[in-house]
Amino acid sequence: MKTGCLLLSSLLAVLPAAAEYRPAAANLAARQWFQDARFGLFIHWGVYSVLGDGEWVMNNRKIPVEEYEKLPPQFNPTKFDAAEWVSLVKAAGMRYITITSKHHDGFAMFDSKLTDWDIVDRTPYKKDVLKMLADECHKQGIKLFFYHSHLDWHHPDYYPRGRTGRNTGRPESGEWYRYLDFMDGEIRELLTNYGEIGGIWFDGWWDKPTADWRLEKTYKLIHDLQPAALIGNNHHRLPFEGEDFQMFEKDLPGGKTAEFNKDAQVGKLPLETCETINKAWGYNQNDQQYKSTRELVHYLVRAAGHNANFLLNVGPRPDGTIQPEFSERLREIGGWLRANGESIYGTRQGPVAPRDWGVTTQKGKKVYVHLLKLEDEVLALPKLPGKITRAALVNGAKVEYGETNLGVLLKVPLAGRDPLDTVVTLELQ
């Protein structure tokens, strides 16, 4: 036994290491431009939309591969729009997108020339739709992420079996390997057919978390296509080598309030939480528990006070529109942030950790306290990095503020609260 030890000692010594991930500079140049954007539009779309039950529903009905596939010749999304789309993303103060280029149903939303499962060759519309849209993005100036599905319901080589999927019909057999060279094939496609792209964002790693997944060299091929493509992955655990970004599905960061993320830990690449405006992802006629757009801005706020960025999903009809419940509230954070931006745009968390009455964010020798929940008119803070010399609300009006070696205090009258979020600007010398 000794004996084998050393030989597999001398042997792993000779190996070579698997090479660290270095970002490049317009990596790290993107990861800054993506903490500064701070706000972006999830969007969930796929032919799973004819039926109007979430994204989930060939899983959770046990649609077999044969009957699922009825459903593309009923896609047929002659009022998508994509300018109205991206006027949208713009109107809500967003500064990008990531849209489902394959969710875990298989079923590509581009022209994939490596399977026909996918919109240009099986629905009547036969047209790509995020071409469309990255040609819009590009022309407005909003960046395009591709979320993209490590797990696939559909596709025969994707086997063994993982946790989900296990009901749709597909010989117990395939080529593992095959599989990922498959979906590696599409990943190039994306990268290289659709110009500049903000990044990956993967997801269903977790339905196989024991799997060779060969993410090393998944990643080295985004990173060698576009360097500045940032790599995030949905496996709700601490960043892997070659990742760019983490983030937190349906809680904020260090949240556990998510079954999945009960174990997941915060990392030190830039953040993002990503939440439903009802409880859907994929289009569900039937969900009408809709946060209100004071949920959303406070949402939107304590991300920022946890240091991350917000993506808040929409999932659109099969017609190819956004509902009107969606892009109401869109437009109505939208002019929120037309007024308190500067307190969210290309800030980081602040002095103060996060409390239940609101959280506190930073840009340079600025400090911006978001009142959330405060019913008092009095405010206490720890003493702060610097000497306040001017304390005022976003309009301009002046803070009662005293400071001592104890702290800080803050007196702002409830009869000049926003009902969203009042803002109090606090700058230091």
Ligand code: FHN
Given for the second form:
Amino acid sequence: MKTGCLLLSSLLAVLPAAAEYRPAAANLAARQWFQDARFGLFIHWGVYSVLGDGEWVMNNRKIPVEEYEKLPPQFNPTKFDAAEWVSLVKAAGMRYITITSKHHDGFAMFDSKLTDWDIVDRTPYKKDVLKMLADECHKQGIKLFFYHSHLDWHHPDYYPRGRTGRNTGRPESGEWYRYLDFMDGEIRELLTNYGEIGGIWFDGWWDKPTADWRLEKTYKLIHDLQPAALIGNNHHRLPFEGEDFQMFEKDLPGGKTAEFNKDAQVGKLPLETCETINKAWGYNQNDQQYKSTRELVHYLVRAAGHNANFLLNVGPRPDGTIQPEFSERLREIGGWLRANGESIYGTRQGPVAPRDWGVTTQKGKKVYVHLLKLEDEVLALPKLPGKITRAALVNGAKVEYGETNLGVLLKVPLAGRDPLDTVVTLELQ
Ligand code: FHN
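So that was the form predicted on its own. Now I'd like the form predicted together with this ligand, please.
Okay, now the whole complex, with that chain kicking things off.
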């Protein structure tokens, strides 16, 4: 036993200690901005949209690379209008965009000098849509994040293969670290050629969970190029060293309702949860299962009640337009936020834990009680961290309340409730 311990301690002595990540002041400020922003648009867009069957079509239909390479010549998004997209984002009350720079099919939606497997070299459209979007975001004051897939079903050096992408017809060979160098090279391009970037949203680590992903090197590259850029990695684990926020997918933080979240624990970093409007991330012409605006507002509010941002997804069509079922809902959410945004933007989770009836959010001495599902006229709350000096609806109508040493009673008549979410503002002394 002694020998084993001696061997382990001497081995640990020679292993390079992972340098502890110390976020720059600009990064810490960016984290505060991120948490205050509370609401963003997720965009899954790629050549897969030509088939109208989601972003996993290459894997699900077992399409080999040489077949899949026939898609880009059919992708010509002549109706793409960056100003229209960013204006829709602002009309929705969103503060940032996270768009796929590269999804699992490996196709770069930007002009990469490291490969011709990209939108400029392989499509009749020949324009760098990420550059167009980045310029418009900088012009309209919307932060831009890039979703970048670790996993790659097209690159020959993504080898050994992972759990997915096993029917792509690639040779059973490849240089793993040459693939990582390629991936780091594209990350360098994204953080060099597109101005200030909000951050990188990684996904696909789970395809090879035991591989040496060399995350420390990639994360250092990002933070060296843009210290304020926030790194998130959708690995469904507690955050790794070097990450700046933690995301959850199709689940509120700690919800564990989605299979891949069963082991997910909530860490200490800023939080974000992402969800689709129908069921698909990438454009799916057959998916008509749209969530109602009420459901989407509830998701946004419940996320805020869990101290998390809400990243709501659209999958644009191959012509570059966003379908009306999505844009209508986004505008309706924006309408609710124009009246109630004070209870979401810049808040943190409130003093009362999320409940079935709703959640609380808080900003300074104001506590916002969000009545999402309350059939009764009276709501009992536990004691609050201060005496109430005022209770009112967002329209200013006073709310009757009572305080005892047991807690607080609010009386909110059914008449005059907001069908999406009735917010009661409590001012505490
Ligand atoms: O495989 C991806 C999927 O295509 C999509 O990008 C979602 C969005 O969070 N993430 C992965 C599934 O967990």
